[in-house]
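Just the one chain here, the form predicted alone, laid out as structure tokens.
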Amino acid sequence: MQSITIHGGDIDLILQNRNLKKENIVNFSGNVNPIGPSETVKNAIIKNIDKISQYPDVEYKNLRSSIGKYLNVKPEYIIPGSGATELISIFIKTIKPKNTIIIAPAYSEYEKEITMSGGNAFLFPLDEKLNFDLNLNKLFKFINDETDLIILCNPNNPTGTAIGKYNAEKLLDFCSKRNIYVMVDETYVEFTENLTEISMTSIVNKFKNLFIVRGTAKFFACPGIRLGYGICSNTKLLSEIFRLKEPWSVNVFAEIAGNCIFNDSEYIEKTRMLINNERKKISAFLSEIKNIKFYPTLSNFFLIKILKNDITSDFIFEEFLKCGFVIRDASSFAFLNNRYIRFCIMLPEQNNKLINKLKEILK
């Protein structure tokens, strides 16, 4: 088994070590959305500053019935954490899996978490010479009886590959039939364009085995706040996490900006107009780009492969960060090497400074 290695984009210990201010920092490292947080969660996390003193809702009934009329999910399927990564965490400690397969290149807390639960992690290769596309035939040939749950983000971070929703009931219908939970981590999923296409909300209800996690970190770019969301329609499973799980885990400012936040069209609109224009002017730019291999993405960040031998994703690292840019060398995930990098869409100035930039490093 390949290991995934601790996470590689903690800006702020970045920073330290080079005695760097954040403020004068542009993260294409955080994948988190450019417009910042809507106006009307902060407007409303002001307006209630003095709940400071109260606590939360223990059942979240209106969060719960907020995020349910968002996703057009019954709000007895919706579980609301501290953050996704809460959610994967009481998650893989309620079902308590043996052997997890994880589709890889991935984030590391999925591994980690296994691996605290006791379980064995195996990493299921997406292949490079298909672009990262999930081949669900080799996928089932991996799978075997002692496999007990999968774990895939969609889109699946750092490649922006994704699965549709017709291979996901494929794979959903093979796992249900041999008792194999199935965790989808959709935490990109509201940058995509055909969001009714890729995301699995819609079919929730049609199986037991799907657990889904979402958060407001990346997409609504409230990452401070901590406030993430688990779907799921087998409400016995449900009723188990929410006893294990610790009370009052998303705080009051959490509970308010989820009250609001998706309800805002607005700025939904606004960002998912900017995510795909940029998507489409960045890709037409980096296809001209010699030296480099970009995958095609149904997210807000690009995966990219330097195929210049004699520069490596750490030297373009330290000469981005010169000029103030932090990307990630994506070289500390799972079957990816020093050759490549991952940056997200910011706004369009920002954007065309970075593309120009490559294009210096790499002539």
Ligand SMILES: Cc1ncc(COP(=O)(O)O)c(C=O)c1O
The other form holds:
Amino acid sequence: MQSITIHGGDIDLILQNRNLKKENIVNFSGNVNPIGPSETVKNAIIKNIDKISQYPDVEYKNLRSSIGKYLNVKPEYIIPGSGATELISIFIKTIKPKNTIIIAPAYSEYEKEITMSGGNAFLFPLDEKLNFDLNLNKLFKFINDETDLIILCNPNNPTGTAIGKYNAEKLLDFCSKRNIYVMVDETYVEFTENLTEISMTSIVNKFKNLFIVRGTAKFFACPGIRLGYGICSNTKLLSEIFRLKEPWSVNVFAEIAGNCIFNDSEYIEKTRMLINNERKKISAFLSEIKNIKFYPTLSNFFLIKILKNDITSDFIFEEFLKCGFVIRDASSFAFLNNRYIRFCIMLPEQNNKLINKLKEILK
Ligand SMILES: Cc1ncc(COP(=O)(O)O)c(C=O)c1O
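Next up, can you give the form predicted together with the named molecule of this protein, since the form predicted alone came first?
The complete assembly is shown below, putting the previous chain first.
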């Protein structure tokens, strides 16, 4: 059977085509916290299993209050949804942008949603020579009178780069004066070492044109529960999104998870320590490997460019698969090609094995 939506990193399809089982592989392509979901969340769901017979609160008052406390943002500014994906989709469906600029290479859903809603998507290329850092002045020149939305992932999948609050404010100011919305996908933001410097939640009050999207799939390792949320101080726009959104799209278990997940400071701290340590260790290892260029990452994954002429991303992908590792062949991202691979940070032992294998392939 064909999967319905095919993502570049569709692991089920990859394994199905090769007769491999999920339990026998290490998934370096999913960008999910390797610690797995917190015990607090699992226990809360088990304890409340009988709530399966109830509808969730249609206004998600407790959930919005939990998220609000976590972010230090008013609950009125929060809109829960079924994963970051639903928020991306419903925001675009609501504002119906005609001409969107997507900072790219980027997650493929943005362009898909824009096109599906009948708008045009223009990709603004991040410059490889600048290690994919965003050149704001170039972006300002790229923006024109027709532009009505800018989409930015911060930190960006697949480059791992991010803009800080200083540049974010410059961008939001520029766009606000021209009636341009800015959607910022912060799916990976909790993995950054300097979270308060990168996340835009603390400036959400200041900009009515800012819509932030977040989820629990990656940092909290709960992709199956489909809990995401949007943050926006434009309450008129939020009401319109609520009006168009399906009611109860966040199921009762996602609601239960969301009421405890953000308080689990021990889990949050443990994850941040692991990712910070491994990011430093892997960066040091990668800098010793010949025939690659790697890009400084602020997230939980690394983008690598292969510099050896006769080795391509699909070859590396297959070589890793032989030892049970699934990485992301990044050739399908806009502006990248078959010289790029991406892998995420897993547990220390697994990361060591991956690096050793990469050394062996490239020697
Ligand atoms: C940048 C980005 N945003 C959103 C998502 C989807 O998140 P969710 O599972 O919360 O819908 C992904 C998934 O890979 C992603 O990489």
